[in-house]
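What follows is a single chain, given as structure tokens, in the form predicted on its own.
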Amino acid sequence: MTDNASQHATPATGSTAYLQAIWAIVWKDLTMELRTRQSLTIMAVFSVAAVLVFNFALELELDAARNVSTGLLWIVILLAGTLGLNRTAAVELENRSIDAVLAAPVARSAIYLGKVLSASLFVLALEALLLPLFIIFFNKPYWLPQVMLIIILGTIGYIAAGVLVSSMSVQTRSRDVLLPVLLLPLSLPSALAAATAVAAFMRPELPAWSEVQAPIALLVAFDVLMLTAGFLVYHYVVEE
């Protein structure tokens, strides 16, 4: 009876420890960002400046600007997110905090998932700033729950790929150039699918499910693929 109880208790304890490790990584990243405010500040300043430039550059062609606003949104998210990922990885390398994390007796996959979660929170905070600006300047219904869900799905896949690529490129001398060169083409299928799906909801009438089924399915598949790849190979990336 005791043996059976211990056998059932071990997986629960392991699962709890695994979740605690993920939360510890998230808490560490959030605390570091609250102290330095480097990544979020860079992302926010770049995003607001980009939106203002797009708005005033296309002011004479408001209809055209509204038609391409979905593409502009994802351009800003991708570029600002890349800046944030690059800066976060660079700060960890400079402070040698990544060495302390890797020395901890936790699974590398837990470190990866924790970093994906914390980076996703940063980008979602940025999107919470961006969406009201796009609603004001371009007068499009970005407040729809379906649109927000699609943006979240696109963000998860992009960050899952970004954490993996930034961990590979941060050790190189040309990391500032290498990260966007590798990450932007890799995340392009997700960004295109998300932009296509969001654009369908920008019309006056809501789209039928058949119109958005393919891009949403691609988004989900991309998220699963990137998370699985990172879960499986992150150990080899950080060891190198």
Contents of the next structure:
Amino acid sequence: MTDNASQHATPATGSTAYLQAIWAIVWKDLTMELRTRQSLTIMAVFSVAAVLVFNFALELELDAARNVSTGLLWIVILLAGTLGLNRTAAVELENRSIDAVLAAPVARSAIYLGKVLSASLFVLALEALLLPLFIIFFNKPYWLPQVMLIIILGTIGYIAAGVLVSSMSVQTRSRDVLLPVLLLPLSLPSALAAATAVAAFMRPELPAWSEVQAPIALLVAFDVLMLTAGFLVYHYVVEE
Amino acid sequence: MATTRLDRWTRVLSWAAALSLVGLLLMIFFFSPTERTMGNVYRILYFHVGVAWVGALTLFVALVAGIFYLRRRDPRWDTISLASIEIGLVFVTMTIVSGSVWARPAWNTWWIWDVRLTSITVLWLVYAAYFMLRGAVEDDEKRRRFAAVYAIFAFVTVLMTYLSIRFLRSIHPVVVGGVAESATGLTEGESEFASGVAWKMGVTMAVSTVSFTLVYVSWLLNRIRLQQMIEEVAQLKNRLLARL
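Show the form predicted in complex with its partner chain, please, because up to now only the form predicted on its own has appeared in this conversation.
Below is the entire complex, every chain and molecule, led by the chain shown above.
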């Protein structure tokens, strides 16, 4: 036992430092958000407006609105997420705070993971606001724990791609326009799988596991692939 | 002015690609047998499958070239990656169009929002956005770097397209490495593959894949040469401006 512990002493401190770096980034982003309340407010107001607009469009067909509500949920999450990611990245660039973060002697991948974690938390907070709205407006069982799990899985993959793409798009000429153009197609495979899986839970009776197994497996595959790709290439995006 | 004439390899491969395409057309129409249930319509699948596989190959080459660029920082890798994605986008377009032409008689519609069809459309969009990213970055080195990173990320959608049909229920037939039970159109075709004249179909399909790979390689060489000429012109322009 003691042998083992002494052998792994160095990697353990290394990984502790790594986790501390991730935590520091998350803490910094959360503090920033708490003080400015920029991203979350924008995302929340936009989503409510979007839901209302869609309701107007579908008002005549209440059944139709109920049936497409899962797709609607993901459209709103994707669009609002784009706004939030753009806002966060732009604020960091305006204040040049990203330079200070990059100057810190920590692995770039830790910065990436920290950003994924904090941005996921923002989007999850947004979803916590959206789900009650959807339950009220569409009268569908969005409160099921399985549904929430699927939504969390879908959010992680989307944000994993989003953090990387937004770090690139803010550094370009047409930054506000470029992010949705790049990010929406990239994250559509996961949104499609997530919407399929959530839709299966919207029927009166619970679906069999075999029915939702495939889309959930796709979601997990997407999350793992995107996180790995982002983990490996993030430092190429922010170098110089 | 080293690039004004085609070099030997480019010439040889361009001719090989052109001739093999003619040969492939002859094989599709005269060598391979008529299919039992679909009749002559199925012949477009030689084109469709060949083009689809080479499309995936080009995007894979773009991924590998992107990784090499990030490691070595040699602009030639970026040229290969860019050229492959350009060509790949054309191949993906050809896959979608040929599939749609086949679907009209086979499924009685040009298009359905099926998993496989949706995901390849998404794939097309993802790679079309690649050119917008390139257009938005001014600095040359940064443009190459971002393009390489994006080529790596975009390949995830290729994998998802491949996985989606194996995981989700789809009307699209699986020809390679899949379970045939989900196939509604080609199942009978596949049983024919096992019978007497099936080897002719297999040979034609192999020739199709090889021909389109030749088309890709010769196209790639020509595109790389074009890129060299573009850079040469830019250099000449700069020298001229310096002189004035």
